[in-house]
Amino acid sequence: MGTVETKEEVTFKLNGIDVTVPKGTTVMAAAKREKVAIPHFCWHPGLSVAGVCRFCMVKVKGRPKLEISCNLEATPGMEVDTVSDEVKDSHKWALEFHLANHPLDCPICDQAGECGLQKYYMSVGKYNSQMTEEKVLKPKALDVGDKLVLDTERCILCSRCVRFENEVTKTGGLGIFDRGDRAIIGTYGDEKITHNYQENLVDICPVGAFTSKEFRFKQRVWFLKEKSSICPGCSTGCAVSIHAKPEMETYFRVKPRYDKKVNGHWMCDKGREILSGLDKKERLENSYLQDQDEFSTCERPDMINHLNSLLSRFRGKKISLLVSAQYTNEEYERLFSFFVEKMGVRSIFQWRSKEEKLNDFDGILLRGDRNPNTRGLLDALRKFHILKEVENEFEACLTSSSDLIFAFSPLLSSSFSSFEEDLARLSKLKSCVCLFTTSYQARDYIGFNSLIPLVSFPEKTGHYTNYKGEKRELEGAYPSFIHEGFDVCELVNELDSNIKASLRA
């Protein structure tokens, strides 16, 4: 918000430089586009303009008073100054008032390292404070939602959270109560926030008044690495960033990444659960082979040799693939080019959740198809002349009398409530090779021919095709925490090379 879509344009001067923007654009939005820093708290590009923090002051030539840039529309010939001494002094004083009652919580605050108050104090703050009054004390560590803790002392009343509740989720769960320096953000009565977009309030809070129960006190943000990715939690395909500490082999949080066409500035709370089970301690780390009623670990080359011998032994018999819709387009392409074109496999089944309701949609982002690449899977099958509709074919696979099954399991087992039950049933088949990420006790699935660890979505590059048919790119991968783990392309390439070597021999 702050930019109006129109073909008409206006040109004005920003710190002496001509800037051309669509008519209706605010000075704040124009400055953001031109990478001119104007300090602000209440303005957010995904919300309406409130103009309550009075921090984003600028000087317009020919006008007697400073004005807030978030609600100032750029007009032809306007000359705006953001760097004069008068403007800088207004920023210092505005920040001084915001800090008047702010607690000294930085050593224990989760927002430390990405806090607007900290950032602006270092860049525009008054270093010699003139505030001598006692601070106003307010309620701290309030449980205001399933996933939220609110510290009203830290709040600077920017109203972003209130506008989010009114404009995005339209739940109206928050308000500003009392007046003056006693005013606080809060819920109505004893009600709590229960919708599926709670942690966006943490993201947009500039100071750490809202904190996440899941992330609270877990890690300092400056120790975390950040990589771009796509949320695999449903078929929307939201742009996200994954925050991890690779040296600890641990993922800590997921945050939305702005994408104008798909998710804007937001993501749902279900999508923030996609890292569940992906830390190294929760993963299948090694390949396992069945050996006289026990599983034994094996190295990657030995597993490739074993799979090669399986394919040779079962050539001409019924080999089936059981595949979930949570792999990339590139993995499907390589998988089917090998198994369908080269090995002659025609029996392919979809592994989907029994509970999914494909037509469900919450009206914002979350869809009933809890797989990121249903379209990509069906498109790949169609390319190899295997026509399918979207359906769960797990039961059909079990009763198909296949001699050998390669089961490419869901990479996000958290979205499959019956996943462990499905694994147990697969392990009772005659011969099944199962590939998955999450760690389970190997002795519980002794019936499998072999178990193979896979890398998961933060550890690979590639594309999903979302429900609209748009390609969504996994832009950059973390090094896999599972050193013995395969991605599907890697596995098939090694199988293919091994078979070619065997034929030459």
Contents of the next structure:
Amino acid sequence: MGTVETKEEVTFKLNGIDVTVPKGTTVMAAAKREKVAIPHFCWHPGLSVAGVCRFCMVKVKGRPKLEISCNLEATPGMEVDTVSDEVKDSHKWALEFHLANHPLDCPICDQAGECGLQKYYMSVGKYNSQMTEEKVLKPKALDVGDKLVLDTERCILCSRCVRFENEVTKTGGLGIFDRGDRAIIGTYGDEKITHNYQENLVDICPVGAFTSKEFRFKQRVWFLKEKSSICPGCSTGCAVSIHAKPEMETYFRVKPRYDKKVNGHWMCDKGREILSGLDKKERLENSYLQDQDEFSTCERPDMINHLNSLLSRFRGKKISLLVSAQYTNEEYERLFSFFVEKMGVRSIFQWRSKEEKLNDFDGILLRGDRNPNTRGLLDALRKFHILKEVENEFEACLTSSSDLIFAFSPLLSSSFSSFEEDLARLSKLKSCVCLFTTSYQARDYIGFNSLIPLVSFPEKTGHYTNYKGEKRELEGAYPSFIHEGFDVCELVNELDSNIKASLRA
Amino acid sequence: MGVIKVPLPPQDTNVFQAAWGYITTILKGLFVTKMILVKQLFKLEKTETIEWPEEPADYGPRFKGKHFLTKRDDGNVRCTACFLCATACPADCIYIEAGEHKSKTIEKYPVRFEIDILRCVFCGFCEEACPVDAIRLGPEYIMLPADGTKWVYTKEYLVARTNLNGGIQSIKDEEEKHPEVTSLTHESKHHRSLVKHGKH
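Having gone through the form predicted alone, I am curious about the other one (the form predicted in complex with its partner chain); can you provide its structure?
Okay, now the whole complex, with that chain kicking things off.
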């Protein structure tokens, strides 16, 4: 690993400036911390040091040859130089040799735009190649996993993927075969990579050797916008960035961000499926209202008026909240401060999947609790003096004989195996049910009093509290392409102000 | 270069003298025009006017008109859906949807390739950006489509419309084709690329 946690510190000179780092830190890690760019391919902060790409050469004063900085421990008094002509020349030639057998695939390669070779060619490249040898051709577009396509020709043999398989997932599914210029990365025999962390290989591959089947050829990366968010796939709550093209109203991919305390550098493939229900055609786009045997769309103000009239009609009767654990802390707080404090609602039920195994854990990241904010929900309830444990109270809600139920459905129906079944049962209730949802499936069930479309997690800001109690922010919000969609906080604010006005009147 | 000598603006305040200067100059100019008219009336000189559309206009081979997509030697579209034309396009008029080709030697090809010709400004950047000579701006300058509705040119129209006589072959095809390599053994040394190193 890049850094070792010790209290001892060493001070050395990096390009003439004193740098103090914990003992055991490599020059590469120290340079990264100091934002000094040393070109590298094989070094990855989340993996062991391999030192195979020979690209990160630096000059140490007093030593005859250049050394690789990724495997060079900083020692007191060391004077490291990363910018002299000698060092730059070595970078240039190292890249030249990496490009010796690399095909000119950039036009059809998904990595183009975020490729290490392209990036370094522009910054340290040798623009006039002196190679006269012909390129070695290798197998292309190999199917090596459920989600992976391998192009051995583009590979520069940095061995990041091999180390990932050995160290992180401990499956050891990849190896380097053959020797010299015919060495290729591959799986053993006809075996396929099947674990739940495959797409990390695509992320760590500095070139386009591994490409994701899911994202393959969908879009060029330079068209995508990137916003920081939190994965709502399970209670680990990995830090992710969501890549989208807002003008096309499409979300394209999810990539992990580094968060030391939560997910490190990785995320699971289940977490990358969170975008599956976010297409416009799978979302509830309009408010729906049950109006004298007719289920029809209505405008936003009409829906707010309707909810207001419902609240005043059922004043004094039994109102219940059925809430899933997929909303943000802010939304829970606003919701409960209105319903519990203003409206005096005491019956709040948790809506969870019937088949969830709470204590499941795959040993790396994925947890059995497929809701991002279970902890946040309980914390918010505790704040309003409602003490609860994690449990599925859907049945209890059905039998509670409430007159009016506000049901806040899960935003990720994909992680909710019994979602449709629950919807069917909820719609058959005799009580008046208002369903707040993002999913278009709700339209198929007749019997709801009203359907309120919500914006989903990439379109809102807020916080999730993960299973450990780490509070993380959903920073970036894309403009929602569900124009009629409600933000829970805004909706409750409007209801609140209307109630106040009606009380005054 | 012909120079017409124009009298200097009158220095004194004699209005008639000043007007005389102007009138003579205008008459000289009109004389030149009328002489050309007379010459052309009696067919002593050729007129430059083209009676389009009765008479076809010839714009020369380098004219950047209506786009077309070139073909591979096997007749498929040459485009590899690299999106470089769409990236370079200042009018944002190219829409591409890429797909996986069943042949591993091609890999990527455009499922849809559409040009919104009403947005196009005929700058020719798409042609410049294309790495495989797949899109060119041809000599056709009549943009009226056959049925008057198709202002978005589809891939099929761009590859093989009647004016193209069955399509035009790309100059970059066979020389850069990648043979399919299934396994890499010591016998397969002949899988050496024909591509010579130049500039990367």
